[in-house]
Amino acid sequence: MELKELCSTVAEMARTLGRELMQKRAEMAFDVMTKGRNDFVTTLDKYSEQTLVQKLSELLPEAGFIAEEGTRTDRADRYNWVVDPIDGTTNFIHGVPPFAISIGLLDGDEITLGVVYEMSRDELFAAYKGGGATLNGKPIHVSTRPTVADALITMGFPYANFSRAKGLLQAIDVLMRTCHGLRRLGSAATDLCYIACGRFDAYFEYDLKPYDVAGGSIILTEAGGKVSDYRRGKDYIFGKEMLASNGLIHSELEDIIDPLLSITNS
């Protein structure tokens, strides 16, 4: 199956499942469990992942999986699905948007396909390598805001790993005095897609997992954006840190983020 067709099939799969999850959430048909400090999982996370693993396995039988809830943990030599069944589980539990299904496809070390379905707004973001990015089937592109002073920036707070808390607070101090504003939505996948369609201009966070960012990262880059780690490198899928932007303000942001957050400091 070609990437274009595969992307379309996965996108519709995510939309169908997401609408089902929204109905179950409206009925409060789920239980909540704790995995760690401020780290939660619901029975719907598990149901969503099991459903996705089954359907994605049928689409690409030779592929392995990197899935948040561990439904399957076998990795293949070439293709691997990277699955977050509900990105923003804490938001989902409390009924606070956004929360999303996020799916990425690794071909070796490269993400070649991404789908993010933000359930609360019924917004389906999708991209495949060389095909551009779309929102509900229509092409999207990053903003053209040229400086940090013009930018609306989204970010993430750690919930367990506070090893860079001091540097994070310093970066917040610099940026809140400089940019249009800072926001924290609680879903990394959605953050990246909102940059892709021009709502935000940049995003940064550490202590990330591959399934948080795999799907959204290719949607952003196919929409004209740029992604890096804090050290100006490319280790943002497995490196547990990400700086993402419309591309125009990336270098300026690196000059702020790199010295403050590229090392542990508390």
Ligand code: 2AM
Contents of the next structure:
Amino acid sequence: MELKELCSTVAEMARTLGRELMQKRAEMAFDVMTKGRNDFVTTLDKYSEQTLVQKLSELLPEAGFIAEEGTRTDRADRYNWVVDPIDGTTNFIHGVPPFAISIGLLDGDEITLGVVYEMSRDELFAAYKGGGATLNGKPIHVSTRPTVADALITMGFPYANFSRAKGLLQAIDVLMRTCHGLRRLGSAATDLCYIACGRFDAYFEYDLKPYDVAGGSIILTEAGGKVSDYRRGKDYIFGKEMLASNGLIHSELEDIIDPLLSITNS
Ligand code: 2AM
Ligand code: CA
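Next up, the form predicted in complex with ligand 2AM, please; the one we just looked at was the form predicted alone.
Expanding to the full complex; the earlier chain stays at the top.
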């Protein structure tokens, strides 16, 4: 199957499943379990992942999986689906938007396709390598805001690993005095898509998992944005930290984040 066709098939799959999850949420048809410190999972995360794993393996039988709830853990040599069945589970539980289904396809070590369906606003973001990025079928592009002073920046607070919290608080101190504003949405996949369509201008967070960022990262780069780790490198899928932007403010933000986020708590 062509990448373009695969992308639209996966996108429709995510939209159908997401609408079903919204219906079940409205009926409060789910239970909540605790995975770790401030780390929750619901029966609908598991249902969503099982549905996705089944349908995605029918689409591409040779592919392996990296999936948050561990429905399948086998890795293949070439293709691997990277699946977050609900990104923003804490929001989902509390009924606060946003929360999204996030799917990426790794070809070797490169993401070639991404789909993020943000359920609470019925927004479907999709991209494949070389094909541009879309929101509900229409092409999207990053903002042209040129400096950190013009930027609305989204970020993540740590919820379990506080090893770099001190440096992060210093970065917040600098940024809240310089930029248009700071936001914390609680869904990394949505953060990346909101930069892709020009709502936000940048995002940074540490202690991320591959499934938080795989789908959104190609949506952002195909929309003209830039992603890196904090140290100007490319290890943003497995490297547990990400700096993402419209491209124009990337190095200005790197200069602020890099020295402060390398500080660990004593
Ligand atoms: P998740 O809902 O799939 O676990 C970045 O904030 C990421 O951290 C989110 O995309 C979210 O993905 C994850 N996360 C896990 N627990 C969290 C919590 N208690 N608060 C915020 N984010 C959390
Ligand atoms: Ca999740």
